[in-house]
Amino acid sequence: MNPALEAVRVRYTYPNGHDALREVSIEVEAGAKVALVGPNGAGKSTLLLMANGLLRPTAGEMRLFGEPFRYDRRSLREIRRRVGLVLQNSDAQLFAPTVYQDVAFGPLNLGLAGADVRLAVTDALAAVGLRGFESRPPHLLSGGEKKAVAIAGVLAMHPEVLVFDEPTSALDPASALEVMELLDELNASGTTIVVSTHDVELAYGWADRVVLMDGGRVLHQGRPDEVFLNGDLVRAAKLRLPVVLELHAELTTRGLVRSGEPPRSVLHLIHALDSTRPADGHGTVLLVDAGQVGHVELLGLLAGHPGIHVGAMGTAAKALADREGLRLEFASGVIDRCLLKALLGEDSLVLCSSPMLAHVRDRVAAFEARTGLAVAVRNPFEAD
């Protein structure tokens, strides 16, 4: 299958004669999360305005799924259609007197009945939890609720690709999680994303491909754990190595940690340390529906379970937990924090919206066979 996005050989020189691009050459595949990572006139920007049609190439070419981009103004609105660019700053793609005008704007311009306009709309914004923001004034908004109309327009025309200048910029910590929560359950439901972001810690424990860039060319592509471990080329990118790296390495220096595969996180870390004493029994974690489960259901469950932690992933286990009243424990950073108390002993309840259900086992999976541990994930309306 061809690649979701490629950037071939690109070149593209700015009217002023600046080089933004040098000869970069990048493959997406479909379905993946993949960072541009880079200090601040790397190209990063430059490269994913490419990615949408608002640049062409000075040299080179881009493809969408194997089809070079063609220029004319048909080909162009398609392109738009199918990649959906999140700029940095939401002010700049915020402009109608209302979220709805503003949601609405792309399916109108592709010319989609009043009908289908208000279907288009309701979705894009139940996906990013703004539903009954149809009427508010986007200047009105929080930095974080900017943010997710700003990805519900983009999202109202259903494009395949999607990619964000720097995702997080000028949100508050809590905002931020949300915002890449938002783009994991996107990604869960098939999207494939492409983020550009100097923030190396976001790129290294949330991407499954990095792409280190400086002076418009890329200086490496992998895994994270490829990128961020040649420590020479972040440095000569100006950037620094991620925290648990840093940490890890120092811990295994002072003999506190065996020697092995990097983690990819503060959960990775932690096993590691736990490794060096004997185990006790591991907690089991409850994966519920958000979509499926009742009241009724919900209380008995909570009741049966004195004392349990409590997260919710996705906007409608949010919005699920929000009604109930219920007190959640964990609303960002999940599955980590849920395996970190299953390390404990210690079981969790998860509210999951259903594109998110697979995500998580997935992601258990993963840390067992890292781990050689078992943790049981379970839904506990099903017998065993």
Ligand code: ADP
The other form holds:
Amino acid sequence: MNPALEAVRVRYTYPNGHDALREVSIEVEAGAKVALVGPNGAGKSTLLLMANGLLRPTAGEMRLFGEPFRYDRRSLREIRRRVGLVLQNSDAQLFAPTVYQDVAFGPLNLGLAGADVRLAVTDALAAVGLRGFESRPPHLLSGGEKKAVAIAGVLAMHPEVLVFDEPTSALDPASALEVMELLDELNASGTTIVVSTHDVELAYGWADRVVLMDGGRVLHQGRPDEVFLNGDLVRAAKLRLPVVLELHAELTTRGLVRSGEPPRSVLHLIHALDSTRPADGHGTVLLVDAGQVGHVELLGLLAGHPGIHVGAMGTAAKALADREGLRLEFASGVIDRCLLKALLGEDSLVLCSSPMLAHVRDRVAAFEARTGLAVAVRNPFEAD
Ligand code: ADP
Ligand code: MG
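Other form of same protein, the form predicted in complex with the named molecule, not the form predicted alone:
Once more the chain from above appears, this time first in line as the rest of the complex follows.
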């Protein structure tokens, strides 16, 4: 294991004497997607503030790629560049009169030259899908757009680790999914991601590692199914089980699904149900690189597959769909939805941002390995 971020027996007492962290040890592997899950007051925000040096442990230590944090000004600057923190409340993070100035603040502070600052800001705004928002005042944006600006401000410093306090709080479900997909996209291009949440559905479906916290302690950490199958611990933390796990348990008790690996998603649960009856042929997923496909090719492809389900993953792909005036049937949870259609024997077309291509193939391969089914994923513009 190559830990990007570690807390080693960390304690923290607020100035008023409140013990917010009683002894917390966690390891966040480089490249991982980790969710800190726990009820209000568990200590999640305190731990995230510690992760980029805004708070200093009362005892124990934080480490970044094995190096203990140091708290002199230079070291802190370096830590804050390498570990980007997005606060729960965007209004607390955004302060400049325009989106551009807000996102430029970090790079300017790092002492980048003018042209490099412009490039960093342009890239970061493109990454979060906010091209063209440069001169807008942040306080007049929607909740989802404000989060996106806050994320861009952090991305402009190219952090290796992104820590994000309650990424979906105060967002409507569609914006929440968009933010989580953006985090997937960043993760696919190598950023280690830690989020805090009390939303068990989000943690269970999204994270590849879950840290269950309560009362300033870690109750358990491990794979999401490992953690959430421990019903007593989950209830001790005043949380509830993810709905798919609850349903799976009930269906298993009634003999409606074979007991087996706990489902990670609706897709897995449906497969467990489907596998009790004989399957017909499966549909195909046509995977198209949004950065490569031309207007005419795309129209030809759609004309050749009337009624195909169309989805887009990643900001570049969504921008392409927008330019082409495509009606997207799937704009979130795209891979699972395509696989659900494939199980019904229907085809889908996924426009995908380049960094997400490998991620799609990995996810489908993981599904195949888990289920023993074969679902064809094809680039229609490449000979097989
Ligand atoms: P979570 O993010 O899991 O809800 P927090 O880290 O915000 O938990 O808080 C952990 C505990 O520390 C809570 O009991 C909270 O009331 C307390 N706490 C948080 N911030 C402060 C503060 N600035 N001063 C004193 N106590 C605080
Ligand atoms: Mg909090």
